[in-house]
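Presented below, as C-alpha cells, is a lone chain in the form predicted alone.
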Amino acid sequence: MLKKISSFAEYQQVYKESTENPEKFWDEIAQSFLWKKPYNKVLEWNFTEPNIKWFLGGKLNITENIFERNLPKFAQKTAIIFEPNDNKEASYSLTYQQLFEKVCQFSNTLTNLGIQKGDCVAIYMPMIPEAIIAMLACARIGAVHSVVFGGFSAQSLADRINDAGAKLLITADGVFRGAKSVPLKEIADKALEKCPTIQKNIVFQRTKEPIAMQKDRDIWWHKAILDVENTHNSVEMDAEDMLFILYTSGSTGKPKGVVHTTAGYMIYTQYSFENVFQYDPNSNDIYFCTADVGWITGHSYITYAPLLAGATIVVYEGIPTFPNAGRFWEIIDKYAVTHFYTAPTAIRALQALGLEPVLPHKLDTLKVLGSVGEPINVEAWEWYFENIGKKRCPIVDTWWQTETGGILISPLAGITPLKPAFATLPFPGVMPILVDNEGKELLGNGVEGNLCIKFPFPSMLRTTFGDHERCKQTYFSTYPNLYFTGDGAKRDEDGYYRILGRVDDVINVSGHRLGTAEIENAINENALVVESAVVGYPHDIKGQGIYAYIILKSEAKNMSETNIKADILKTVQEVIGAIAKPDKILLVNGLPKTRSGKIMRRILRKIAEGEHNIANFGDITTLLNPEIVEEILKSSKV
C-alpha cells in the first residue's frame, strides 16, 4: 500500500512538491515497489524524437509486485469475485494464492508452447477470470499481450494481431452476452485465415457449444494446462521492457498500436488507483469496475492498479440490462461493493429507463462513485449522484486516455471539492497546459484552449507499434515539445477543468468556439431527451452551424416534432445562449458507437455534411450498432 492523500491540503502539498521536483517525487513512490535490480536514474526524456524512459537499468517483473509482494499478506484475501452473464450461473471467487497458482500454471503451459520473452500474445476472450490469468501469465514470462475487445470483428482482429506479428491467439469457444451467445472462436478462425504469424491457438471452454477444433493449431485451454505445474519464477523485465500493446482507433487510416512498457505503468497506475478511488486493501472495500479488459480501463483499473494494490475486484461478465435493467445494482448489493466505476453511456442508459429498476436495492455500501470513457454531462452526475450515490457518495469523474494508461485530471474522492462535469484537478505529477491554436499557453484561469502535456508521466505511451513517426506525428508534432491530447478543455476561476470533447468534435460559429460535450450537456439537461451528439457542419453564414442528433424519452411520443424542437431550442438558449442553438436537429432512435461506448461522430458528421453513400463511411462493421448508421441516413433524407 503506497502512502494516500487524506486531505485537500496534503493533496496541494504534494501536487505541489511533484511539480517541482518530479524526479525526487516519483523516485520516493517507486521505493514501495519490489525491484529485482535497483534503477540508476529516474528519468530521461525529450518530447521532440519522442523519447520518454523512466526508472532507467531497474530490473523487475509486474506480476511479483502483485503477488510475492502481496502474499505474505494477503495470500487467502479475496482477489477476484467472478459474476457469470446469466445471474442462474453460480458466480466464485479466488484468492490471492488461487490467482497466483493459475497464473503460474498458465506462464508454464505458454513456455511449454514455445512463447518466449518479448514474443506478442494476442487475447480474444470473454469478460472472465481466465482473461486476467492470460494476461499475467504474459507479463511473467515477458510476453507482449495485445487484448482484442471480444465483441471485435474478424477483419479487425486479423489487423491487430498482423499490425503486433502475435505468434498465439487465447480465445474461447463463444461469450455470453445478454440473452445470446457469440461464437468467438468462428469469428477467431475467419480472422486466423488472414494471419500467417499465429502458430497455435488456445481456446477456453466457456459456452460448451459445438466447435470446429483446427488439427496441430487449436489446443483446448483444459487440455494444455493438465499436469503442469503451478510454481513458475518470473522472467527479469527491464523498467522499458514492453508490456503490453493496445490498439485504439485512429481518426484516420488503421488502428494505433498504443505501447506501454513496464515499471511506469506499474507504478503510475497503482498509485494513481490507491489516491483516486481511496482504496484501502486493508478494509473490507470491494471494487467493481464495468469495463472489459479489452479497453484501457480494463488493463489499468481491473486488472493492474487493483491487483498491485491487494484489492478485491468483481468481474462481471454481461450487460447492465440483462436479466432485467437493476443487474449492475444487484450485483453492487450482493458483494457489498464499495468502490463503482462506470461510463456515462452507461449511467445515460439507464437514467433513461427510470427509476424502478434502482428502487429495490439499498446500495447503502457504496462510499465511491467514477466515471470514465467520456466527459459526463451535468444531468447524468447529478441522477448518478442522487440515485446511486445517496447524495453521500463523491463521484470521480475522471478523465485520462488509452495513450495515458492512467488518469490524469480527476477529483480525488472525499477530498477534492466537486463541480458536476468538471474533472477538477491534475493528479500529483502531471503538468497540464491550455495553448491556442497557434501553441501559444493560456495563462490565469477563466481560459479555454487545446488540452496538452508539458512534463512526462511515468505511465504515458513510449511509441506506437511499429511506427514511432505515426507517434511523433500524431501526439508530439502539432506543438512544439507539448504532448497533445486531442481534446480541448476549459479551466474555470477556481483552477477546475472541464474537458469538451476531441478538439475536431469543437464548434466554430461565427467566431465562437464551442464544445460538443458543452452542448450536448446543455440539450441533455432538456427533460424529453435522453441522449445526444452535437456535430458542425458547413453554414454559409456562420461560418460552421450546430447539427444535433437526439434521442428522445418515451414521454415524449405523444407531442409534435414541431414543439419538441422548440423545447429543446429553448432549453439550449437557457443554459448556454443563443448561440449554441442547433441549426438542424434530428430525432433518431440510436447514436452509433464503439464497443466501448464512444460516440462515432465521424459518421454523423458525414451525414450532417451530406454525404448520403454508406460506402464513404469507413468500416462500420466494428460498431456496437451498425445497423443504425442507415436507418439515422433514411432520416436524414426525409
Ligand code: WT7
Given for the second form:
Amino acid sequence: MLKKISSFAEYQQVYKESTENPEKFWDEIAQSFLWKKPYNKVLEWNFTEPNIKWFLGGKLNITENIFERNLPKFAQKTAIIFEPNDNKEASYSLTYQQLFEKVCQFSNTLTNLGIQKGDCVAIYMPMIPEAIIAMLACARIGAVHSVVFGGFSAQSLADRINDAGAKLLITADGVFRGAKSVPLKEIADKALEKCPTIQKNIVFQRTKEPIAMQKDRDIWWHKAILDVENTHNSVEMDAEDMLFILYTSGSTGKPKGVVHTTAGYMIYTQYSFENVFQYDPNSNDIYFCTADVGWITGHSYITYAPLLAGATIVVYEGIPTFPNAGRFWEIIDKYAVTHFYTAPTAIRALQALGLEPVLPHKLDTLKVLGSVGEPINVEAWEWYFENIGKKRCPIVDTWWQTETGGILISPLAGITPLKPAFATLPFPGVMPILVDNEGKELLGNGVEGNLCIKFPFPSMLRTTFGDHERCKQTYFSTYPNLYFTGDGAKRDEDGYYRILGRVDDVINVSGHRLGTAEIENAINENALVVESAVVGYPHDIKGQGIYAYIILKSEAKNMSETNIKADILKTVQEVIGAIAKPDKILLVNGLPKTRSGKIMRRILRKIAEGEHNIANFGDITTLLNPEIVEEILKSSKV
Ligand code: WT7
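I would like to compare: after the form predicted alone, may I see the structure of the form predicted together with this ligand?
Okay, now the whole complex, with that chain kicking things off.
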C-alpha cells in the first residue's frame, strides 16, 4: 500500500507539498515499486515540443509490480471475481497466484507466436478475465497492447489495427450482451481482410457458436496455451517504453492513438486508486467497476491500478439491465462489494426505471461510490447518494480523460467535503488552471473558463501514435505551455471545480466519446448523402444525444424518409459502430455557412437544443445563406 492520505488537513498539506516540489513528491512514492534498475532523474519536460519523461533511466516491468511485488502477501488472495453475463452461468474467481500463472503462460504463448518487445498486439475481446490476462501478458513481454472496444465495427477495428501496425489480434468467437450475442470473430474476420500487418489471430472460445477458422492465421486460445509453461521472467522495460496505445476521438479527423508509457502510468494510477477510493488491500474491500476494458477506465481502474494495489476486483461481462434492472445491485450483494464505480449514464438509466429493482437488495456492504465519464447532474447524484449509498457512502465524481491516464480532479472518499455535481479538488501533483479564450489565466475563485493543466503529472500522454505533431497541435498549441483538456470548467467560491463539458467538437454520448467530424464522415459514406453536420444536444439518459442534419442527393427524393434514415443508420453502424448512430436525423436542403464555407454549428446546436426563437441564435447576418436558418428551424418543429 502506498502512502495514504487520511484527513482533509493532510490532503491540503500533501497537495501543497506536491505542487511546491513535484519531483520530490513523486520520487518518494516511486520508492514503493520494484525497479529492475533505479532511475537517475525524476522528470524532464517541456510542453512546447512536447517532451515529457518521468523516472529517466529506470528499468522495470509493470506486471512484476502486480505479481512478484504482491505475491509474498497476496498469493492466495482473490484477484478477480468473474460474473458472467447470464446470472445462471457459474461465476468463478482467480487468486493472485492463479492469475499470475495464467499471465505467465499466455506471455510464453505470445512469445512462441513470435511476438517481441515493441510489437503491437490488438485486443478485441468481451469483458472477461482473458481480456485482462491478454493485456498483462503483453505488458509482461513488452508488447504494446491496443485494446479496441468490442462494440466497434469491422471498419473501426481495421483502422486501429492498421494505424498501429499490429502483428497479432486477440479476439473471441463472440460476446454475450444481455439477451443476445455479438459475433466478434465474424466482425474481426471482416476487419482482417484489410489488415496486412496481422500475422496471427488468437480466438478465445466464449459463446461456442460455430465460427470459421482460417488455417495458418487463426488459433484457438485453449489450443495455443496447451503444454505451455506457466512460469516466465518479465522483460525489462524502460520507464518511458510504451505500455499501450488507446484510440480516442477528437474534434478532427480519425481517432488518435493516445500513447501511455510504463513507470509514470503505473505509479500515478496505483497512487490515485488507493487515495481517491480509499481502498484498503489489507481488508475485505471488494471493488467493482462497471467499465469495459475497451476504454481508459477499464485500463487504469480495472486492470492496472487495482491489481497493482492488490485489490479484489469484480469483472462483469454483461449489461446493467439483464436479466433485469437490478443486476448491478444483485452483484453488489452477491460479492459484498464495498467500492462501486460506474457512469452517470447508467445511473440515469436505472433511476428512470424507479426504485423497484433496487429495493430487494441490501447494498449494506457499500462504502464508496464513484462516477466517471461525463458530468453527473445533481438529480442523478442525489438519487445515487440516497438510494444506492443510503446517504452513508461518499460519491467520488472523478474527472479525467484517456489522455490523462489517471484521475485528475476528484474528491478523496470520506475526506473531501462533497458538493453534488462537483469533481471538487485536484489530486496531489495536479495543477489545473482556467484560461479565457485568449489564454489569459483566470485568477481567483468564482471564475469559469477553459480547463488546462500547467505542469506534468506522471500518467499523462506522451504522444499520439505515429504522429507527434498531432499531439502537439491537439493538446499543446491552443494555449502555449499548457496542456488543454478540451473541457470547460468553473471554479466556485470554495475553489471547487465543476466540469461543464467539452468546449470543442467532441460529444459525450452515454459516456462514450465521439467526434462530430468522425460521425459526419461516417454519414457521408452513405451513397445518398451530399453533406451532413452533427451536433450534440442534451439527452435525459445519454447525457448528450447525436443530432444529424443531412442534405441528400436528388436521387433520394423518391425514396421513403424512413428507409433513407434506416440506411444512414446502417452506414454509421458499419463505419464506426452502434454507439455512434444518430438519435435524431433532420433532412435539410442546406446548412448555415459562413462566407468562408464553414458550417455554423452554434446555430445547429441551438436548434437541436430546442431553441425556437431565432432572436436567441446570435448574429446570423454574416451567413452566406441566412434564409436556411428559418427553413431548418421550421422543419425541426415538425
Ligand atoms: C472526457 C474524457 C475518464 C474516463 C472515461 C472518459 C468527460 C470524464 C468526467 C467527470 C465531467 C467528465 C470530459 C472529458 N468526463 N469524467 N467526472 N465529470 N466530465 O474518458 O473517453 O477520454 O473522455 O469525458 O469531457 O474530457 P474519455
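Remember, predicted model here, so these are calculated numbers, not experimental data. Positions refer to the first chain, counted from 1. Each form is matched to the other, and the largest set of C-alpha atoms that superpose within 1.5 Å is called the rigid core.
The two forms, fitted on the rigid core, differ between these two forms by 2 Å or more at the CA of Arg602. Once both forms are overlaid on the rigid core, the distance between the two CA positions of Glu630 between these two forms is 2 angstroms or more.
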